[in-house]
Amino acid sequence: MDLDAITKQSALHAKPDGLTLQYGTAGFRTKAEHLDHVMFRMGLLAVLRSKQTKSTIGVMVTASHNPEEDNGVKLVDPLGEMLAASWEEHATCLANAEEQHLPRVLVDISEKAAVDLHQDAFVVIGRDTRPSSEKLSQSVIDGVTVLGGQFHDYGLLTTPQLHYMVFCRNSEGQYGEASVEGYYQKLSSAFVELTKQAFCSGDDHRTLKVDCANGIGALKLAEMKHYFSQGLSVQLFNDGTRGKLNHLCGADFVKSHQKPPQGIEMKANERCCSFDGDADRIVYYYHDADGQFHLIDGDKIATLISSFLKELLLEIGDGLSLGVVQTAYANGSSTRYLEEVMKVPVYCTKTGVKHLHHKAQEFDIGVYFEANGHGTVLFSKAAETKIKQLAKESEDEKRKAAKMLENVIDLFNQTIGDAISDMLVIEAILALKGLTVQQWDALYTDLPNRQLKVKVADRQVISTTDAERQVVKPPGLQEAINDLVKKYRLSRAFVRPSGTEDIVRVYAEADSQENTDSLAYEVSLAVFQLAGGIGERPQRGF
């Protein structure tokens, strides 16, 4: 490790004084102008991680659903998964080190992680369409090269595509070909194969309007759509030619505001969906005949997919375990429908994709979706092997179901939530089952819910347990929430501290919107009174 060369190169990517950042589930995110030094240092870290794991590591330059002026970076581990927690700490330490301490921190990380500095390193890099992303990607490359790493710059990619590239390279092609073309071929051929026998009630049923958030998803879906055009016609809106990234559009906007994005024309009962800025989230929606907006979020996506998988598993009858993983934010109606109607076991974890992903890996087939539309289906290696064996050897009906499951395996980008692969799976299931968007929506009725925020002097006064559904401290707060919940039908509420700022997030649901709003207000007031609220007291009507 040439520390003098690193010091000289780092001076060209100097850290601003007083800036402190934390690596979390989303990596680093902040205003783009503050990130040059972080990108350079994540290039350095990616090389160390590659040497330690003797594998290809990915670096993705994106800020997902954040505004266009923001940017960010996340590292991708060898199997296409998120960076290991112990290395999140290394990332935070490296990003925040003052210039004069950078060489020492690099040596410390190398020693703590037992990195063989003589080992070769290879890093792959992708970026979204933000104006700042190309320059910041170059800063990553500067970090990789000064530490002697080799790299391949894929340029513009969705976040899930970069995860796919990393996994393909480290599986020596067994997962797929590590190219954009390979990604398109794998997903589209599985979709076409799966939908061959679909019952179709008319051409209009097979058309989908896609809001691409003026992001990278528009470019990639435009390149890909001709591969499956006979089975599905997609019309792209907010494709980046006019609008601003994530501005009044995209999955996060639609989910948060409970209304359609700007820039899309919706007719009654037309299926529409929205990606987020880096195409790893998806939500569906439609207008009914009366013009009322209906959102189909991650809970209903998980319900549709897991119901379909359950039917196929019953057909093959091989005892493979299926589990659905949710967070406390999942609508209570979805949990009840899965457990009581579909007889599918549901498990709850702490908020954050890494917690959901880890739990889903405990099953032969694990389904997880956050309500915001970020999720996927994970198949264990044993389940994958068994399904592929049954697809070759079993009698007709069982073989047919196993073959469909095999196509589903190929359709899912199992390393991370992927809006494009999720969209294709959803469209295949709707076609195979002959379901309209209204029939899908009618599987169950969401309970009204409300999310609020309460400013507090110190968020650390709140600690929780039971997947963040129960408050441990401050004393008396959980008892107060319990008493308030008892006042309303079909109600529940929980509070949890933000991971990044001194606010407490409040979630409530009940049998009516009026009761939900009352419960949310009363719980917010209890938080304000018992957890050191500051500023204006919560008000009715928000």
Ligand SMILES: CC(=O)N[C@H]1[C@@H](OP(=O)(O)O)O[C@H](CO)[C@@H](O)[C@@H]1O
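Numbering follows the first chain given and starts at 1. Note that the rigid core is defined as the largest set of C-alphas that superpose within 1.5 Å between two forms. Predicted, not measured: the structure shown is a model, and the values here were computed from it. First, how it differs from the form predicted in complex with the named molecule.
Relative to the superposed core, V472 undergoes a C-alpha shift of no less than 2 Å between these two forms. The Cα shift for E265 between these two forms, taken after rigid core superposition, is smaller than 2 angstroms. In the core-superposed comparison between these two forms, the C-alpha atom of S524 has shifted by at least 2 angstroms.
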Given for the second form:
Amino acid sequence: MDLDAITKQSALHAKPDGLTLQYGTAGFRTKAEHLDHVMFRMGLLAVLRSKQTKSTIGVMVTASHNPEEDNGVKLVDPLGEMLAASWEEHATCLANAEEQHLPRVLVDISEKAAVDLHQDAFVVIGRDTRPSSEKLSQSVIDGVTVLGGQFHDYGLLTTPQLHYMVFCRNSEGQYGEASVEGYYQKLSSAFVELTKQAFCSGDDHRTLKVDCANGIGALKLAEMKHYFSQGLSVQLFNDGTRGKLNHLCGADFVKSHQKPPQGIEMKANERCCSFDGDADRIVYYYHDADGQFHLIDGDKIATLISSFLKELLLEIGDGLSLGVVQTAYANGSSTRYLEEVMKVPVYCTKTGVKHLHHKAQEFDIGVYFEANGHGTVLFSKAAETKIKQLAKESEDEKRKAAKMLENVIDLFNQTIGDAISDMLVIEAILALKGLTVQQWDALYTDLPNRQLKVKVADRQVISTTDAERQVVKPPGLQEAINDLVKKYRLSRAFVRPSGTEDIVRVYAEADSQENTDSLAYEVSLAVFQLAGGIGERPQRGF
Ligand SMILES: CC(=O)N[C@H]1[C@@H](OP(=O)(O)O)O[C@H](CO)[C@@H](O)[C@@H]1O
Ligand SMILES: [Mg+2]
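To test you: the structure above is the form predicted alone. What is the structure of the form predicted in complex with the named molecule?
Time for the whole complex; same chain goes first.
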């Protein structure tokens, strides 16, 4: 390590005095103007991680569903997964080191993590469409270069595309070809193959309206749609030509406001979906004939996919295990339906896909989705081998089911939740099962729910346990929540500090929307009073 060169370069990406940031749920996220030094340093860290793992590491510049003025960065580990937890700590230390301590912190990390500094390093970089992203990704490159790392800058990519590239490169192409073209080809041919097997549903020309949140998903879907146009025609809205990123549109807006995005024309009973700003989340929705809005969120997506997979598994009859992983935000009705009606084991982890992903790896087939529409399905190596073998050797129905599963494996992005890949899986399942969006929606009825945000001086005063369903600190808060929950039927509420925004999140569920809103308000007030609320007190009514 040429520490002098690093110090000199770092001065060009100087850290503002006193600014501290944390590697949160999905990396660092804050106002773009505070991130230059973090980007440079994540370039440095990616090189160290690459040397240590002797693999290609990814760096994605994005702040997903956050407002356009924000930005963020996260590292992608060798198998396309989120960065390992122990390295998140290194990332936080490095990002917060004052200029003069930077060389020492770098040496410390290298020693602690036993990095072989003579090893080569390779880093791949992607970015979303935010106005600040291009310059910030250049700062990442400066960091990579000064530590002697090689790199490939993919430029504009969806977050899941970058995860895919990392895995392709580290699997020597076995997972797919590490190019945008390779990604389009792999997913589209799996989709076309899978839907070929759809028995005539009478709806051969399927169309879907897609709200792209004015983000990167629009560019990539516009490029890709020609590859699968025979099976599905997609109509893009909020494609970035006019509106602002994530503003009144996108998956996060639709899920949290439980209403359609602006900028999309919805006719009664038409199937529509929204991506988020970096295209790793998707939610579906429609208006019924009475003009009522119906949201089909990540929980219902997980249910549709699990029931489809369960049927195929029964047909191949090979005893492969299937599990579903959710977070505390999963609607109570979905958990009940999965466990009691579908008889599928369901597990709850902390928020953030890295937690769900790791739990899902424990099954032959692990389905994981956050309620907000971020998720995918993982197939173990053993399951994949078995399915491939059955697709070759077995006969008739069994073979047909195995072949379908083979295509499903290729259609899912197994590195991370992917709006484009999930959309194609969902469209394939609906076509194969001949299901309308209303029939899908009718699988179960969501319990009314509400999410609120409370501003506090320091959100870290709240700590939680039991997959974030119980508060441990500050004292008295959990007892207050328990007392409030008791007042309502079918009720549940929990609070946790956000890992991506400077707020505390409140979630409530109950038998009616009115009761849910009351409960959410009362819990917000308890947080405000017991956890150091600042600014305006929470108000009743939304
Ligand atoms: C309630 C909620 O939707 N939380 C989101 C949000 O995390 P928070 O830590 O809650 O801010 O952003 C994460 C990253 O996109 C996503 O994984 C997670 O589900
Ligand atoms: Mg996202």
